[in-house]
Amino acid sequence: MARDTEVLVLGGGSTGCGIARDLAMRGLEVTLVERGNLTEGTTGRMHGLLHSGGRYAVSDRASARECIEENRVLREIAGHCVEETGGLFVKRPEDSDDYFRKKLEGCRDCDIPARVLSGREAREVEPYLAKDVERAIEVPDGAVDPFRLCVANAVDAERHGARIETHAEVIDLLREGDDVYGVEVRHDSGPGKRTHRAPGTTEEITADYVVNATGAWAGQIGAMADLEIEVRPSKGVMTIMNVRQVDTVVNRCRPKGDADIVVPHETTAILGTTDEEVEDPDDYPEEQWEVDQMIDTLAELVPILEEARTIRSFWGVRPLYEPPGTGTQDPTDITRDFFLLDHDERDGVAGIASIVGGKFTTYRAMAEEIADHVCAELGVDARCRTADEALPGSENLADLENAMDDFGLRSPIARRSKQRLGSRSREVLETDEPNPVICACEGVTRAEMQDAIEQSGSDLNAVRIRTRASMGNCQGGFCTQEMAHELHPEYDEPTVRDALDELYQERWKGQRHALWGEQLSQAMLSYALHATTLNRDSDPAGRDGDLEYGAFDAGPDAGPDADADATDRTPLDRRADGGEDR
């Protein structure tokens, strides 16, 4: 029977991406399949340290030798996702000097560079650190940009003839028998031209091999053909400050714990985490008091984070996998490996594969495996190339500087753009058109929202994932109208509008938990922006020539004339009254 693709990827994360792009690079067929963005589970919600194995070298010296390995190649190969920020893993006067000696003979055996540092030593390296501080380890830990790199990947499968599916959600697995062949997939509006179906419909795809790469959300897959896959779902939180505190990954010198680690990441600091198993990672709460923790604690190490300001929160959950009968009951203590399950082999159904688990600093090495493990049930003799061919914008970091000033780039906006678009500078940045700053807080130019929209259609969250635009400081307040603006004349009003308005909604769900100080004040700005000023919430305030002022506060209910219900209402109206949107 003649089925429509050779290989069939379910999920548009960072191991999703990577699976597709290995295969592709061997020359297979390979469709992948995404509910929502690429990102849009783990991958989009992480913290985006570049582990060095640190952090398991005392607990999971696999995992912690994986790591350092791993650090290595993507250093390589995409370089203009990584910062080398380096890292240090300090010591408290309170914590163990037996766990700090057992942390560096555990880097050291896993072959991670680890040298220390005095109390004096690491402040000179981040000044800001606690003065009591005693000592610290420094190690190659960097930042990562998780938007970025995996949309490099999913950009060089399809330059090897991939087709990446977003907006696709997975219904149903097709089973036959003891035969598993594809999926069944419903098409959501996915703006943009990565609409490849109608919104509403669905389709089925049918494929000699299915791999499940799915993460929190394998078991769920795996239920739809009656296969049991253990995944154990762990929520963590993580609070963004409104600029960098530190330039290098903040790590605390103690055994297993919450909010225990800063990152700096681009313009900002991202501070993480916590673990706690939850059972849907669809629906889960988020508590203040998770927030309120990342302050309090890591302000042990950084003092100055008590009084800095937090501009939002996100949550994100962990694939956590262990094989079944091994009983852990504390998230903290699960392996952080990742596992292969050949579905064949252990459930006695073919045709499919699940990689659960690991993390996202492996997720080339989960995707070698398991391509390895394609390539084998199909008869396809091929080699990885991954490790040693870099992802598109990072070809050749060299001739960046070479091209600095070709373009000018010597100011901080335009050093901004080349990190962001790496070797791809001069084929974006070449332009005879007038290239105005979109978003000043992360210094984004026309010419890399144009180029990002060509990849993305009228999806502006897709947009932001690729340039950061929308994400520093105020949030979107200033610059998604401006991007909105990007759109037209190529998209119709409905369809700006639309965009503008879902972008909106997605910078505001993070805020709701920072909403205090300076960052208050910034949330009332953007309200008055784009509530009253651009009338955003169709307010009829003042069609009758005189303002009412009290709409400001209650709503469009406030009007002289408004008599419409609160089902009326819009989505930005009801999350301004903390109503039930998110």
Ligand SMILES: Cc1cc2nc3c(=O)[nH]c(=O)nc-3n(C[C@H](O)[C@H](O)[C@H](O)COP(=O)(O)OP(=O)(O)OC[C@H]3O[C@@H](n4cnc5c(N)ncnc54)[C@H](O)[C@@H]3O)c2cc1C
Given for the second form:
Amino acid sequence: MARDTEVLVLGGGSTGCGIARDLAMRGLEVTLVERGNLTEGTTGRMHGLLHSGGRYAVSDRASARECIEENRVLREIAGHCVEETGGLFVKRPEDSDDYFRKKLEGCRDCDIPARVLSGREAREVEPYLAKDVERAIEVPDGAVDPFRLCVANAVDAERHGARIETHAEVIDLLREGDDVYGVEVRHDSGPGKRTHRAPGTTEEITADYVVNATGAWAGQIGAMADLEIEVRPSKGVMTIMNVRQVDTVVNRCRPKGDADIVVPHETTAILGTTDEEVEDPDDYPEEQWEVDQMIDTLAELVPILEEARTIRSFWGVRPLYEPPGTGTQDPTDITRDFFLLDHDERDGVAGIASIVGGKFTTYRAMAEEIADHVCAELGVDARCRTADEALPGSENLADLENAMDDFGLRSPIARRSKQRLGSRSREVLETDEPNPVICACEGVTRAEMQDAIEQSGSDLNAVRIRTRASMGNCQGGFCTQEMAHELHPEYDEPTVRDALDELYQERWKGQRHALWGEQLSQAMLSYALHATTLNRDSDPAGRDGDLEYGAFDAGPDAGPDADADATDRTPLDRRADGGEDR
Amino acid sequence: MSDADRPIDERGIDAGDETELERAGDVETAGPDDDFDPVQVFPESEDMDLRPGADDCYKCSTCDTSCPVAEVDDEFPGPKFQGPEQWRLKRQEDHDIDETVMKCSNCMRCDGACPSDVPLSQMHNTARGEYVQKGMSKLSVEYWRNRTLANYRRLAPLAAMFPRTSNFVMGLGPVRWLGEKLFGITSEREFPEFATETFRAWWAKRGGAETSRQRAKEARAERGEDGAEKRIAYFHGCYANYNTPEVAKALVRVYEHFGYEVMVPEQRCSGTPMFANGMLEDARRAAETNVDELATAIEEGADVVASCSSCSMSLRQEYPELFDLEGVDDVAANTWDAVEYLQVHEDLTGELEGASVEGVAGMEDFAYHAPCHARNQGLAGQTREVLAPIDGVEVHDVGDSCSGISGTYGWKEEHYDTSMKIGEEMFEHMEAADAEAGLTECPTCSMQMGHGTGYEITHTLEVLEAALVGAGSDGGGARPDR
Ligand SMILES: Cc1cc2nc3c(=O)[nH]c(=O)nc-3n(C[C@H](O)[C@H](O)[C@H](O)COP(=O)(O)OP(=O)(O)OC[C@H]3O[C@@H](n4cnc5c(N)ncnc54)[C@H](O)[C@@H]3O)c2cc1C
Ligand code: SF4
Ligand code: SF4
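Alright, leaving the form predicted alone aside, put up the form predicted in complex with the ligand.
Below, the chain from earlier opens the complete complex, with every other chain and molecule after it.
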């Protein structure tokens, strides 16, 4: 039977996108389906640390070695997604000297370049470090933007012929006897780029081989074909600071524990994290005390965090996995290694493999191993090239530096735009059209927005993760509507409105756990502005169905009777004209 | 020694020596931490990390609506971008500052406007310093022109030695034309005149602190005050010394009238023009002297007063924001505007009740402009209030617009038009006011007021002198009848 595609990849996180790129570059026909946007799962909710391996240097040297190798590779192939920040393992007086020594030893054993700094030297690198930090180990940690990296993988896969379908949820695995041959997906708005309000459809996609790369959701997918996959989702909280208090990754040098790392991320710094097993990766409690506790603990390393403004908090779930029978109690003890589950071998069901566990930093190596497996299954002989070929945006970055072109933008805007776009800068930013700044917090111009819209359809959250627009300190208060304007006239008014609403909801969601101090002022201002200038607290035009304008303004001809009429109306009527709804 | 067991700060740890660890990087052993102020990242003042200051900004744009430059110049992105937004976009190694920072006149109105205490002018000053340090070519005419304007005090002593020649030469058309062509100093303006005798020369001739002590003592006796000494250290700044010594003399006489012994410590430029031109190193050197001298005076029991509103602003706000110097906070806390000090410490209103300047030429009807830097110190309404009880004086406030000159700003050819456009509102209000002369406390505002309207401009202290001591009293300072 002719299949729709050779390989079907489920899940658009770093793992799925990495696999799709790898296989597409090897010349295979690939389709990837993802239920939300790319990075919708754990990949979009991680810490942004490009591991040097230092964190695993004592407990898990195999992982540590793999990290430093991949860290080097990603600096080369994904330069525009990686910031070479360097990292410190800092030791406070109460932290063990013995562990410090073990950490240093471990780094050296794993070929992770490591150097000891005195407390003062560490504070020269990071002036806001606590004064009682005694010493530190410097390692080549980095910061990585998971959105950009994941999108670049998907874009490159597409360039090599892959089909990438977002907003396409797998609702069933197609199984016949002991053979899985495809999936059924539900397209939120039909296949192709997402357009709000387009009617949903379902589609059966058949494939020679299916790769289940749905991370924490892998168990749910497996269940659709009666396969048991023991993923143990474990949640972790992260808090985003308004500005970068540090420009280097700051780790606490102690065995393990919550709240032990600050990662500079683009214009912000991200605090993290915790580790707590949850039942359902889609439904778990998010609690304020988790945030508070983390800020308090990390303030021991960087005291100004106590006073600093946070702009939002978010939780992610790790797709932890351990082979049946291991029985580890504490999730922090579960290995961070990844597992390739060949269901043929394991369960006697052919045509599908699942991939669970692992880290973002090693996504490429994981993808390579899985692609090798898939090629072996399909009898294809093709070599992996993902370690040698740069991702779109990361080609010849030195040329960009040398050109020193500002594309007519103010210098900080040009600098940030180029940091985001990398080698695509010229292609995106060179324009004869006026190119105003749309998002002032992050310095995103119209040209960059339009480029992202071209890739994402009417989905403004997809535009957001590509550009960082609305991810700054106003959290969209000043730019969400401007972003929505950019969809017009290609998309009509109701579509634009839906897209705006969706982005808007997403932006508020993460702010719930940051509503005190300055961010509360910000939220109040945003709310007031949107209510008073856009009617967003209760906009009658946003309702479904036709509006009866006459109901709240009978027009100039109406006599005093019309007024009397109005006072007779029930509260419900009044709500219908937008007066008192909340 | 392996670096794992290097002494760390004062605390040594007793680590066994593992040969494994010998591959350590060779880092110098660092001594104990000295008291380290986290704001100051590097010894250079222009490398301060002000990103945390952006936390306070919630983007309301109030600062933008109060910026006089943004109002008339579409190319200027305004204080919100120039301050918190630009800082927030920085990584530690990013040093490119947008060149528009040089369009900011440092009027500091945005500081006062911000409802959320964002350290805007500190951000602008620091960014400007960084821009000049890293972005502006040291060979450019602009750099040297700005440096010359900023260091006006260095040139002033020369001019003061030959004031008549200087005034004559500076006034010559061709010289001004050359200034513009070679240096970008606008030929539209006339250079301020240099006085034939500087204030400090007059002060020395008059007998310096000794004379003042004597006069203060006599005044206290006459006022029936008990013996307690009252003492101020006068920060006259450059302009009152070289160009308008009559203002400085007025201050001396008024303070002595109230029984204060006036000290005139060694001093250098307050730094205002240097901040505006991004010459933070020059400003820092001057600040070192000033803080040192003034802190000593404070130790000797004096409070510091300044007759120029930009000088007091600088000592009170910009010094502690920009320079981590010993005694800087002390100086900031004990510095006052000269009129403000009297209003707080003396019964100025009572004393002026019934005083009169009637018959003193040019002292009747004033068009008063509150300088931005006075406004920022909360002194916008002070002058009208203080002068109200004096018979014969009418003060018409010309509104809250900026004069537009902002120190050296309006002297630059490229800013002249902007400067005059900003000033337009003030000129109009001055013309409309029923007045015959101008009144203000800022030397450069007074240049602009004179330039735009042709009025003679007086300093508030001169009016106080006329009312309390008698105008144009002898060079010795005291009224003949005292
Ligand atoms: C708190 C936290 C911090 C972390 N920090 C780091 C770090 O700093 N550095 C690092 O290297 N790693 C880090 N990790 C680990 C890393 O984020 C993950 O290992 C990695 O992102 C997993 O990627 P993935 O593609 O396997 O999974 P995911 O990104 O979760 O991708 C799975 C995708 O499948 C989709 N999906 C689910 N169900 C369906 C369905 N029915 N149909 C279609 N699609 C579906 C989901 O929407 C999702 O997009 C962190 C993890 C956590 C939880
Ligand atoms: S100091 Fe004055 S000119 Fe400069 S940004 Fe602020 S308000 Fe505008
Ligand atoms: S006035 Fe203050 S809070 Fe408002 S935008 Fe300007 S700097 Fe930000």
